[in-house]
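The chain below stands alone and is given in structure tokens; this is the form predicted on its own.
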Amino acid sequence: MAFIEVEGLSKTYGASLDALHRVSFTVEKGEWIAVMGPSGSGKSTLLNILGGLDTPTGGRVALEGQEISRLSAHELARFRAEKIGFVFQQFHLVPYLTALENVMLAQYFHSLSDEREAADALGRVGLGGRLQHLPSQLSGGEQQRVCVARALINQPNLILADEPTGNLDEVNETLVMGLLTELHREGHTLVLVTHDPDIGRMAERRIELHHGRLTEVSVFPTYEEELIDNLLKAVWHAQEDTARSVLESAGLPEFTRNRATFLLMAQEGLVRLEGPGLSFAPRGEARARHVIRRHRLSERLFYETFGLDKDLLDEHACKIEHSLSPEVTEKICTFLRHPQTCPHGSPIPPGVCCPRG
């Protein structure tokens, strides 16, 4: 039995407006699902039904075998308090309660309030020094982190997030997505609505909705591996240019455009993100070395074998390099007699085939 089962789910407003039309899918325990699609496609409606905040017109939703639509209002309130944590784009904090009291309020609806547990939850999201601040005294990113702490306080099995970074700047988006990534690593099931493809890439599967209909269920596509390779190249180039092993992430344009992918790379042990610093992890440095090596060897191949103009080498190398296995890369190096630089003069990292000494 799947952790979440959605079968023939429909939601109709008025006589003919279908917000959802016979949507079916399953979610396994501990999985991270991104729900994507244009505005008005039914993403938030789906999330509200999954969380018991709205009722379907047809079909069914079951969480751990329990069909949500069959619960009474009282049972549903208890079910939400015990099983589900919500993180919304609009923070929905009570304005006259402190950060600590807003988190304790979620405890109250579950069972009994525990001030120490609430303080620990806020400390976990980096707000240990802001316990007594009202929402109006917190930045947008801090308010969203209060929401994450509130969602976690009752240790829910399922976390539902609706555009959780939609109102945040780049730094706070990185912080919040880092928290959600950590929760997923701990085994929480995440269903996250987003329109941002960078955020969607962090999920294990993506569900695409268009006009209330499910159009695609996809896993992490192969072109994302090419994106990661290109970002590793960018970090390598920046280190070469600055002669520094630790970079200021804000100074790397590729980081600004692909923050979510860099978080994923950090999760996979390819890079280290420590405050504003960005550096290679050992596994990422090894992969980057191979990526740079095959790219610069490809440039050398086009230059020496085909006499291609130097201005065109990078473009042509990018077209073929991702298809080169390590074995083929070594054969190209041997064929070219182990060149030490590309045609532009940049060093080519040596490989196992290269003479030592």
Ligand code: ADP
Second form
Amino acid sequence: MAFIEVEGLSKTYGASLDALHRVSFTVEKGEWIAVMGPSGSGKSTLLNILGGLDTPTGGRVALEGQEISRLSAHELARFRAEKIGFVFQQFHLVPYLTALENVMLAQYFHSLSDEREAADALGRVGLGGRLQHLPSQLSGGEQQRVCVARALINQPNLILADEPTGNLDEVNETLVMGLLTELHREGHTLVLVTHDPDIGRMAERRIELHHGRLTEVSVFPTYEEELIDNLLKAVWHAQEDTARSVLESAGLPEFTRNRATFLLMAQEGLVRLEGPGLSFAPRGEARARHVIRRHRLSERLFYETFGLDKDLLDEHACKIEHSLSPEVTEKICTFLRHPQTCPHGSPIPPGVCCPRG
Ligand code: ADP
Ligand code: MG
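The structure above corresponds to the form predicted on its own; please give the structure of the form predicted together with the named molecule next.
Zooming out: every chain and molecule, the one shown earlier first.
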């Protein structure tokens, strides 16, 4: 039995609008899953049904074997309060209650509201000094952190987040995503709705909705790997151009456009980010060397063997460089007699097959 089982879930509005159409998937305990898809594709509808805030017109949802639609209104409210923490894009804080009281409100179903616990939860999200503030006296990012504290207070098994960073600036986005990452590490199951690929990529698994249909499961990895290859290439090129191993990250346009991916790459030991400096970690450098090698060998192949125009080489090489296996790469290199430069004159890093390697 999976932690969450969604089977043939449908939600129809009026006669013909299928907000969800026979959606099925499972989530394992402790998993982080991203629900992606364009606006209006049914993401919020799905999340609300998972959390028992909305009822489906067909199909079923079971959480730890408990079918949600079988619960009475009272049981459902209790189930929600004890098992599920919600974080929404609009913060839904009660405007006339302080931060502390908003968090304590979520303890409603416990016999006794524990002020200490609520204060601790706020301390944990960095708001220990804001306990008595009203929502209107807090910034958007701070309000969202109150919501994270509120979601945490009952130690819910499942955290449901609907575009939690949709209304936040970059700094608060990083803070809130950092908190969610921590919760996931502690073993909470996380279902996070987002249309932002950078945030979706932080999840372990992604499902995608289009017009209420689950069309693709985990299609991102190839795309993600290619993006990482391309960013590693950009770092390699910048190092070649400047003859420096530590780059100014702000000076690299690819960095400013893909900050979240670079953070991910740093986490995975591909690059080092130290203050304003950006450099390769050994794994990233080795991977970049291989991509550059595949790229420049491909250019050489297209140029020499197929007589392709020099201006077109780069574009064609980009298409195949991600998919060449090490064996094929060595074969191409041997076939071309281990060339030292690409047709534009840039050096080709040697491989194991090369006499000079
Ligand atoms: P998303 O969160 O992916 O942007 P939603 O789940 O909010 O999408 O909405 C999916 C579809 O269902 C949309 O076409 C939306 O207009 C429609 N919809 C959502 N709620 C209602 C409602 N209460 N009444 C009628 N249509 C709705
Ligand atoms: Mg939505």
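Here, rigid core means the biggest group of C-alpha atoms that superpose within 1.5 Å across both forms. What you see is a predicted model, and the numbers here were worked out from it, not measured in a lab. Positions refer to the first chain, counted from 1.
Fitting the two forms on the rigid core leaves the C-alpha of residue 200 displaced by under 2 angstroms between the two forms. In the core-superposed comparison between the two forms, the C-alpha atom of residue 249 has shifted by at least 2 angstroms. The Cα shift for residue 28 between the two forms, taken after rigid core superposition, is smaller than 2 angstroms.
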